[in-house]
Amino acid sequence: MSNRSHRNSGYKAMNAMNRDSKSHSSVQGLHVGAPRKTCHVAAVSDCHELLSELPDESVQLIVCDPPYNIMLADWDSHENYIAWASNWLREAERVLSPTGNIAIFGGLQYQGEAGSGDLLSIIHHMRHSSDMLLANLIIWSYPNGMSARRFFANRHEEIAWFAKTKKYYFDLDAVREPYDDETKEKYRKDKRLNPETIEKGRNPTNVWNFGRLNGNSLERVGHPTQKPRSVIQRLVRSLSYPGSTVVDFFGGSGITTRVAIEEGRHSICCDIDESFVGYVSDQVAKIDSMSLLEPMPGFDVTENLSASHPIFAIGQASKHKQRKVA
C-alpha cells in the first residue's frame, strides 16, 4: 500500500512545508520566547470548582492524569465514571483556546478493574459528545513494571491527545531527537532530505520510551503515581508555547507545575489531596536552573486563584493574540 501522504492534500501541504522549513499557521506568531516572569497557581481544590473559575478560551494546554476508577482511594471510586468525567471534559473544552490541546493519561490495561472508567470509555465519549479531534494516541513504553501470569505483562500506558480545532498548536522541532554523526552523514547524501531537518533530528513518533520512576528515584516527592518529568516535559514543549497557560486539575505530585516553571509557561494546577501544596513545594525545590537548556524566567507560586489573579489577564491576552493570528 502506498503512503497515504501521496494522495491526501492535507498531508501533501504539510510535507511541502517541511521541505521548505515552514511552520504550520498555528505555530506562526505564537512562539515568541519565554516571558521575564511566569505566574503559577497550586491549589487544593476540586477539578470542577477550579475549571468553573477559568474564562473561555484562556488555556493552551491541559495535562490530565485522572483517577482510573480502580478504587485506590475515595477519590478513585465513581459509580458512574463517564457521567463524572463528562463534566470536566466539557469544561476543559470550553476553557481551551482555538489552538489548545488536552493530553489525557490512561490505561487500557485497567479495563477489567475500572468498569466504565478506562481510557477507551473516555475516547468513546469524546468521539460521540465532543467536537475535539483525536490528534494522536501516544504510547508511553517503559521497561519496568509488574509481572503477570495470566496475560502478557503490561509495559506501557496510553496518552490520548485531543485538539480543540484543526488549528491546534504543535511544535515538533521542540521535541525532535538528534541524530548521531554517522546517521547525519548518511542522510546528507540523500538529496531528497532537507539538510536543516537532518540537523534538527528525528520525529520521536507516538511511541515514547521513558522508564517509570523507581521507588528510589531522585525525582520522587512521595506521591504514589508520580509521572516522570521527561514525559510531562515533552507534552509541554510540543503542545504549548512559552508564555501560554498550562492547566492540570488532577495535579497529583505537582510535576506539571515544575515543568511549566522550567519551560517558561504559566500554570494553574490543583488536586483535592491536602498534600498537593507540599508536593509542589518539593518539586520547586528540585529545580536546577543551571541544568536547563534555556534560561528560566523568574516565577511566583500562589495557592489561591481569584478573579483578580494576573494569570487571567495572561489568558485573555493570549486569546486576543490567537484571534489576530487566525
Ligand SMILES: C[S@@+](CC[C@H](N)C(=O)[O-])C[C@H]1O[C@@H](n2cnc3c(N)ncnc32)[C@H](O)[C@@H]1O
Second form
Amino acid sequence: MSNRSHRNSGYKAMNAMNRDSKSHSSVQGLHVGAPRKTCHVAAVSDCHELLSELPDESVQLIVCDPPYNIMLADWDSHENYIAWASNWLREAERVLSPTGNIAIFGGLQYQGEAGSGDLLSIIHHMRHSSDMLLANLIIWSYPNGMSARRFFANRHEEIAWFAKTKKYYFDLDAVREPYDDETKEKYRKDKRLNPETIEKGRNPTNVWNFGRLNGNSLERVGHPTQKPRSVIQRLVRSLSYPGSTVVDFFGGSGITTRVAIEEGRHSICCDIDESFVGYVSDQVAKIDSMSLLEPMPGFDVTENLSASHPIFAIGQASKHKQRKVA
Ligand SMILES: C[S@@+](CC[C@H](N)C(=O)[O-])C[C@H]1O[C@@H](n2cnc3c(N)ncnc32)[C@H](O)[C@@H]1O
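Hand over the structure of the form predicted together with the ligand; the form predicted alone is what we had up.
Whole complex next, starting from this chain.
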C-alpha cells in the first residue's frame, strides 16, 4: 500500500518545489546570512520575568526544556502545573515571530509520577488553548538509560515542535544526513530520485538517535539534566537561521547559549538557579573557536567572544543578575 502522506497536497507542493530547487515561502524574504558578531544574554531570572521584557514577535526559536513536577529538585514542584505552564506558553507564543518555532522537551512516561504535569498535558493544552501548530513530535531515542523490571526500560524522550504560523522557518538542508559513497552510487542509477537530494543527503526523520550524556561525558558542566549538544544543535540549525534570536528560559546547563554562539545566532537565556551563570561560563570555555571558522565563513569568532561586545541588556541591568557570557 502506498504511503498516504504522499497524496497530501502540502507534500506534493513541497516535493514539486524540491524538484525545481525552489525554497519554501518561510525562507523567502528572510535574511539568512551569517552575522559577523552575535549578542548573548545569560540572566538569573524567573522565566516569566524574562519573557515579560521581550517584545512581541522578536524571537525565531525557543528551546524549552521545562521542569515536569517529578521532584528532581526544588524547582520541580508545582501544585497546578498547567496553570503555571500556561503563563509561559502564552508568553512564548507572543514573543515568537510569524516564522518562529518552539521545541518543548518532555517524556510521556512521566505521566502518573508527575501528577499534573508532563508533555502530554502540555500538548493537550496547546491544542485547545493556543493557535500554534504541532509540526512534529520528535522521538529522541538513546541506547543508554535506566533498567526496569515492571515495564520495558525507557529509551526515548519526546520533543514537541510547535510552529507559530504556517509560515514557519524550517531548513532541512542544514540537518540532512549525508549518504555514504556506496549508497550515493546506487541511488544515482535510480532515475526516480532527485540527483540534488542524493548529493545533499537524507532527511534525518523525526526519530533522532543521539546518546544521552554519560556521567563522565566531556560535555558535562554539572547540571543534572543537561541535554546533548548534538540535539540542541539540530534544533538550532533547522528551526532558526544565522543572525536570528534563540531564547531558552529554562537554560539549565547553558548548552543553548553555547550552541547559539557556535551557530551564529543571538541568544537570550535564563534560569532561576544562580548556578546558571557559572554553567554558561563553563560552556563558553568549551567552545573551540577555531572549529567555528570552518562552518561559518564570515563569522568573526574573536570579536564574538571578546569581552567588549557580547551583551545587550534587557530592561534594567540591575533587575536580573546579568553576566557577560564571554
Ligand atoms: C530540565 S532543566 C533544563 C536543562 C537544560 N535544557 C539543559 O540541557 O541543560 C529545567 C531548568 O529549569 C529551571 N527552572 C525551574 N523553574 C524555573 C523558573 N520558574 N524560571 C526559570 N527557570 C526555571 C531549573 O533551575 C532547571 O535548570
